[in-house]
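First, one chain by itself: the form predicted on its own, in structure tokens.
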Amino acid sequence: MSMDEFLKGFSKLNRQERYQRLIDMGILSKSEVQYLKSGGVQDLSLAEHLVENVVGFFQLPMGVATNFRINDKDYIIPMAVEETSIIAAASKTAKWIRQKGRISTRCLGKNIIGQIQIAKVKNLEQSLALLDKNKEHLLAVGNSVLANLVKRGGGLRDIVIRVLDREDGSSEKMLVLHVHCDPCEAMGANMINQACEALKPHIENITGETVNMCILSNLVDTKLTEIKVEIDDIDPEIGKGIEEASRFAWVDPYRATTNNKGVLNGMDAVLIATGNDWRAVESGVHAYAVKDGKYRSITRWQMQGNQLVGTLVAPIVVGTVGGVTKIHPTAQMSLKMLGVNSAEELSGIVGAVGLVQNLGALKALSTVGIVNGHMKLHAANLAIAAGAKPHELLPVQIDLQNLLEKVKRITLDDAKNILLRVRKEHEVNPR
């Protein structure tokens, strides 16, 4: 059975049917389904190894985005997120692309960055000359600390020296060494920090200067991920509307901020599900968005003839080994569901979900509007907040959606009033 046949009507299935479909597809095993049914609750001893002063777990709903075909490979994508409409919008938009276009990704560069700071350089020219002369020695020292990584084909690749103004009114300069490292399948934060710390005394001995700080950078412009979405034979009115919405986010930082938050709605959900550091990726994305001096959208959509083309380029540094991805069973299960073979493949998936999420939002904004699309799905949250019991959720949600069609706005009070009416009708006509 093809993936399209497996996915047909997936969103209309109840949870037990979704479990069975995923088992039939080979995405989940019966034991993994049982684990999910239990809520994925872990013994608190695991939490003790992750954070301090442990008192419990805070759980997020985890769903799967469907219809994604990336680089001609089909994926069922786990997403951990609490906000209504994100998974539904991603799946719906991915289906549109699947029918009329394609998603492609590629990685631009492999190296992460560690920074070694000399805050006040006493002899700039001498230090620069000595560091350049001893570069190969310093690389060898760093790689000796990362021997296991080197065996896997990674390790330090280069040291780039930057001279910065201190901006404190003095004539002194700040010298920063950028240590470039290929982390292979790891995110690499601990490894690059260890390498930089190991280099510190050697740099001080070579230059006679004082090293003030060693730390990785999350602005990894040496390891970018590029995503492209192409949709063929698009309705010109829809395409132009999306293009104009994209232009708005490109020229106006106020709109760009919300645009990029929407992109990260999708990216973060995959990062969390796979146990990756979503805060690191977010900081890198926002920093990269202002690379030319003005905060802009990290996505762009343009009409090219009768084709709509969207791109996203950003530092999306992820890992498939080490850290939480290694020890958290839900993260391990998520990576298994994805069937990824490399960190590069995972970064492409994360970026693709972000770009597809963005397309869905721009299409909604430029056609039916955000309220009509988002609030329909938010009706379920309002029903829960109003106190509806499980068997009351659907009728309350349907009535809320019908009300939204009429008045274009629904509130918690509306949900409470509808719930009261549903209960009264049940008293009159009990089933």
Second form
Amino acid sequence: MSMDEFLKGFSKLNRQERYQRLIDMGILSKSEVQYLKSGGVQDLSLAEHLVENVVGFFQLPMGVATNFRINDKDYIIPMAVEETSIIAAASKTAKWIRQKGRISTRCLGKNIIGQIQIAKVKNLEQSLALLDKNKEHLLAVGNSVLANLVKRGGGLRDIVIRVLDREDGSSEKMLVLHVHCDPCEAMGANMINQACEALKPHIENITGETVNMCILSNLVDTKLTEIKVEIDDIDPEIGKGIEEASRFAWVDPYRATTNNKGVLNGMDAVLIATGNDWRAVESGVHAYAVKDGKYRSITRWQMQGNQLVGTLVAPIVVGTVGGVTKIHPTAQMSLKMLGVNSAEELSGIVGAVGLVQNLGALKALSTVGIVNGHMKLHAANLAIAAGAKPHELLPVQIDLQNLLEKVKRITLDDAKNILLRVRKEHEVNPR
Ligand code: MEV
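Next, report the structure of the form predicted in complex with (R)-mevalonate; the form predicted on its own has already been given.
Below, the chain from earlier opens the complete complex, with every other chain and molecule after it.
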């Protein structure tokens, strides 16, 4: 089956048909479909390995975003998220780009950062000189802890020293060592933390100073991912609206925060599905968004002639090996569905979904607004919240959508009233 055949009418299929297409495309096997149908991981002993005081699992819905072509490669993208309309909007916007433009990504830098803090330096000049003189030795010590990573071609690359003001009115300085490490296909948190802690006694011996703490930094501006979306021959009205929406998020932190939340709607869903640490990426994205001292949009959209061009540059540090990616069967399945060959490729996909999600939101916001589309899909949630049984869902949902068309607004009370009516009608006319 070709990708075009796969995509044809995908969003209109029922669940069983969706599974079948995924099997026909070789994206999922029959046993994986069986696993998903039975609710994914059931074995609480896996949870016991992951967290403490385990009492159960918290299940999120997982769907697939379609129509994504990134760097000329097609992807079916698993997304785990509870918010209605995120997956639909990503797929719809990706379809627009697939027809009228392209998505490209690249990685800028390879190294993650570990921080080692000397809180109050006793002898600054001497410590700086000693650390500089012993840099190669310290790198070798750190790499000896990371022997497996070194074998895979990664490892510590550099130590950069920063002198910080303590901002406590004293003349003493804080010294922070940034240990740069290429983690290859891992996110690298455990590795860099181990290396930094192993370096601690050596740094104390060499300098005579006291190390207060060691930990990775999530502001990984040494390993950025750049995403670009181009749309050709865009309707100038739509392009201008998106450009103005983007400028709004660039100049106003109140808008930037919501804009970036929308970007993370997409990014987080892929991060969760692939077992990656979405809190790490979130904190990195927000910190990078304020890099020039003002919190700004992490994305930018501009008209260039009759082309709309959007960019996103952010630290999106992910792994395809190690951590939960390795031990959670659904994360493993998601990585297989994506067919990714490297962590770089995965960070490009995550960023692309974020930028495409943003485009979908800005297009809707600057044209028809998001309420109608969102509420249409939200009608099913309202029906469930009103207490509709499975066989009552569809009639309640349809009546809610009709009401929405008429009055532009629907509430839980509307859903409850419609449900009562549906039940009454059923009493009069039982099927
Ligand atoms: C809602 O989850 C996300 C949006 O608010 C994003 C945005 O405003 O750009 C629609």
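Positions refer to the first chain, counted from 1. For clarity, a rigid core is taken as the largest C-alpha set superposing within 1.5 Å between two forms. Predicted model, so just to flag it, every value in this text is computed and none were measured.
Peer 1: Would you tell me if Val422 moves between the two forms by 2 Å or more at its C-alpha, with the rigid core held superposed?
Peer 2: Yes, its C-alpha moves 2 Å or more.
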